[in-house]
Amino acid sequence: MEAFIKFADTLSTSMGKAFSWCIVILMGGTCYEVVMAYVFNSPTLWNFDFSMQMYGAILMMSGAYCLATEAHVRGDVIYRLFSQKTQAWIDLVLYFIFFFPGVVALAFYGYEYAAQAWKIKETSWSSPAQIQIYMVKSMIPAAGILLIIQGISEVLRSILCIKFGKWPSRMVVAEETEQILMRTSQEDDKKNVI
């Protein structure tokens, strides 16, 4: 079980890093937009479209990686309070109810609508440069698989905490601001104090 955790949060962690890169990229076409939009009074046809597609490789490459590092937004007012065990068969069973019938939906379903765009080598109906957006759809099927990998992983990390009382260790965590707020508010104080 640890060992296909490792694996999935490593394919997790190394994807969402790979595809942030796409922040980079986006602000470089928005950049270069800039400049030919008001310096040369020449905008293009083809960089809102390339925007539109970072912004959904980004957002659909992202979610194994939120999830993997545990940086989903989620309402844990009443959760935190609960024993570690206790949190571990919450999630157990909310993964079988919510979480795979909606990844599991958007692979196969995903899978068909980008094999569709492949066939008939979907192009933008809404762009003036009809960019082909055919290849970006191919996203939408991987970023399913991924979920289901990371979900997996998700579910064997329960069943290693309802047996053991404690969670497994992640490779990367999101720290929670307070935490962050914390821990920095401390360091003041011990600053203050010498």
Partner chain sequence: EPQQKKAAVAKQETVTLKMQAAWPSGANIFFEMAGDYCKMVEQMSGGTLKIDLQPVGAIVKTSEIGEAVSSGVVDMGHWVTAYWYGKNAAASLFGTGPSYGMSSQEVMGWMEYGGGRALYEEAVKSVGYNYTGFFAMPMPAQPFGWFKKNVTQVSDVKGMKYRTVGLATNVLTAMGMVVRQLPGGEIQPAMKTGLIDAAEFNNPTSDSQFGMQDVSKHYHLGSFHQSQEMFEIPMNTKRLNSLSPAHQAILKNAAYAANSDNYFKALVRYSKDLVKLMNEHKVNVYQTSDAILAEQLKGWDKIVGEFSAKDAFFKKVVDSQKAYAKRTMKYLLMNQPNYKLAYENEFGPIADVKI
Given for the second form:
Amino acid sequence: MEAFIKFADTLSTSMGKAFSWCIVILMGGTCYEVVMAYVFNSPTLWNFDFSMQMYGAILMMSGAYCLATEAHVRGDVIYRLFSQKTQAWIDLVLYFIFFFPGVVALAFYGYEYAAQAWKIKETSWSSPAQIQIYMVKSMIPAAGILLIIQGISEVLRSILCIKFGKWPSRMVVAEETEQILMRTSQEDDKKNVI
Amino acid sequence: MLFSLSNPEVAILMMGIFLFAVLLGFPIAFTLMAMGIGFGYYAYFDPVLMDHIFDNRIFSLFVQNTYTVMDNNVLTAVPLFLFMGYLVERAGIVAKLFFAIRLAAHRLPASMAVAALITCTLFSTATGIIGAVVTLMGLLAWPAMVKAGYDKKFASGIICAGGCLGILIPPSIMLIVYSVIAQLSPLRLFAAAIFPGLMLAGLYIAYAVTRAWLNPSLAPRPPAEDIPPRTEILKEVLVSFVPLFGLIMLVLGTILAGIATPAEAAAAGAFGAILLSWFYKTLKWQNFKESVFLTAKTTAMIMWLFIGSWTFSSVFSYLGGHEVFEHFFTSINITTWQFLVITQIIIFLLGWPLEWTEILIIFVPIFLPLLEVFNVNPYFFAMLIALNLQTSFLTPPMAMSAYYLKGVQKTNVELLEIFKGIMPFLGIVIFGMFLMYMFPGIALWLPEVLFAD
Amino acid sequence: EPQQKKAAVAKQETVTLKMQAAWPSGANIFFEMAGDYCKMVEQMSGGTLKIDLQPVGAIVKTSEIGEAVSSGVVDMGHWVTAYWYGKNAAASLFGTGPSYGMSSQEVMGWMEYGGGRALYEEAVKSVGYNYTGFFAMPMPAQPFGWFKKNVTQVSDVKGMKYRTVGLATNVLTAMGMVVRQLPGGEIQPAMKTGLIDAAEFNNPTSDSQFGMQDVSKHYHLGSFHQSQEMFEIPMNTKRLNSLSPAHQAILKNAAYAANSDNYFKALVRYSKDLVKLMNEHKVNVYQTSDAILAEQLKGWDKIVGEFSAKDAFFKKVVDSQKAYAKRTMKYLLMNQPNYKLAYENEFGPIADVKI
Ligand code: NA
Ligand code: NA
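With the form predicted alone already on screen, would you show the form predicted in complex with its partner chain?
What follows is the entire complex, opening with the chain shown before.
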């Protein structure tokens, strides 16, 4: 179980991290467009579609990464009052009712959707540059598969939590400033106590 | 038919079950997805068109909606503004700003509170998210104020309320998301938000100064020997303010002067943020890398909500749910004024258990078709909601702002003290909404000047 | 149960179809025209066939309408074929392609009687769509649009940032313009803020509903970039076949009826709004210069040549259109008297006529 959790978490976070770098490409491409458009008065034909594709890659390929790092928002007003074991039971059941039907559909029907785009070598409808879009469409089933794998890992995590009464720890990739500050200030407090 | 319910009744059932399901604490994006697919399967169940039980049209709709979220040129600005915000909050600029402005403002009553609020306001023009602002200020300004003898409740209220301005004052992720939901121009929304944002900051400052003036023991003045000579103050202010001002001009200036799209301005802003942190010698590989990863994470967090909610609302609207609301609101025979009050109260109440993302993406679309019915300017309505959502960070039980402050000052302040300090600011937000209702020009004047003849 | 079914057929059970348009509700003449078609269907069927019309975005976004109809997410759509030219560039030819002398009326004639429909069905199938298309509304030529000044020379528009859609994007790119894509609602603010220098949408009514008169006072009528176009009304084939023959016939023939009605309405409304633009909003109205028109035709030749060279199907469609245009337009154009002559005989030189 732990081995699979580790495998899934590593897969999700490394895919998420790898595709995160698209933001730098997105920034670079758009800055290039700005310079070409406003300095040289010759905007590119491709950046409009290109920037959407980079953004699309970030969001699709980070879905599982978000799940692995617990970044998807929960309406946890009541949830967080429960014991960890109760939380794990709720999650376990809801992963099967709420989560898997959707992500399996995403993988399966997303595959059909992307395959059709590959078959006709689909290009963007909104640009004279004929930018291909079958590759970004492939990210839909890819995201579905990553989410299925990560979902299994989350189910196993719930089972472990039910067994041991405590959520297994998660890997930390990058923390929000507020989280770093809250964590480090807490460490300082502890030091003060000692 | 499901227990012989009509389709619109099923839509209402769907919304009801969703509201209950949210409270189960499962990630909302997937809860929405599940509701959309489950009720969609029912809505689209049609033996004539289905070859087998998995051949239901909801699955195609779901995949199409997913692609629609990916294929949105306005939303590309979201990761770029996030990236810029993460870079700026790691550039160490908040500390520099606060200490410089605090010196410059030393003659005012509650000078540190004023400095904290101005710092928050300035910083808000460079970042579109909150959290970092509250914690950074909570670590810097809060102890400084308390050490100087400020009332803890008063200081806490200042930090929590001031720290939320970033979501209102452009650039704002919230307004970009709103522009996509309501199909409004993000440029106009940005323009519309500038004066309401500054008005709110101004009201906060006026409140701080007035209270300290009426009751000096709340915020004692700094001792004269702590104040350096004027030239030194000026230098401090210049060093901390000028680079940030450049960045603000680069981003907001270009957008409002109509030179660039939000995404273009955001890309330039992110690049400017890199230069800024290079200037302040805080450009470290670790910071940069983390900003990249956090950008992806937060982008995905927001966009998966979109994927879930567009599927949810497609099905909701297919079942005729929107018409039910429209019919309800038109049949109860209310005036525009009453409509606005009712919707704002609903948004305010939703802000207790939920955060702005869920409120905007899931609930605001229900009200949007009604604007035409009640003849409400969509930009005006957007600004009322933007102001109102400030409260979602401040109202318990889900008062993120208070939790952030508590998080960095664990042993030094009680949550209850923070909430007591926040209360007057809730009142100010509501007063701000009232002012804007009385003088809609606060929101509508600037876009009118910038975007129409 | 079979008996029940028979009884239902006998009394023609009421069917409600979902249609999603590519146009917003509210003040939008295209949405209104989609509604007119729906009304006709309901009236002709004595209320047994209803169409629930939804505005753009209600269920899916514009670019997904074809897929939504094919998969049955909605039963019908109301849009234009140019919106799926990313899947097959030839799609644009079944609406807004090169003119060869034809107006929308003749392109629609080619569709029904000139071999166009078979090719259209081939195109629909080639992109994986599964729908049957009806057509309505022979649109008048779309104005070259809104500029910051009166443009007469090709050099005036070179390097200009311009908004349009479909194959027209390629044509105007070939003419040296920098074509940008913007959603309809963004055109007006983008123009005001200098994001684009010029834009077209469709006609005086739609353009003024978008508020173009607030950002430009120079409106250029007459252009070959989209000199013909019509609405495509796709209908899920499986759903169509599940309907009674009478209902099927109504859906088809109501499109023909809407075709006339849409056109009549367009002429009245477009001209009234043009009057409003000129008199109330002080918009200068010009005819696009021959120099620019000639360059547009050159652009079409270049684009058609390029696409035909790399896409045999594209070439087949264009060849069919050319053959049809060559014959029919020889008759039509030679037979057609110069209507302008009769107009000017009564009202004087057209450029000076006050309306
Ligand atoms: Na901001
Ligand atoms: Na057009």
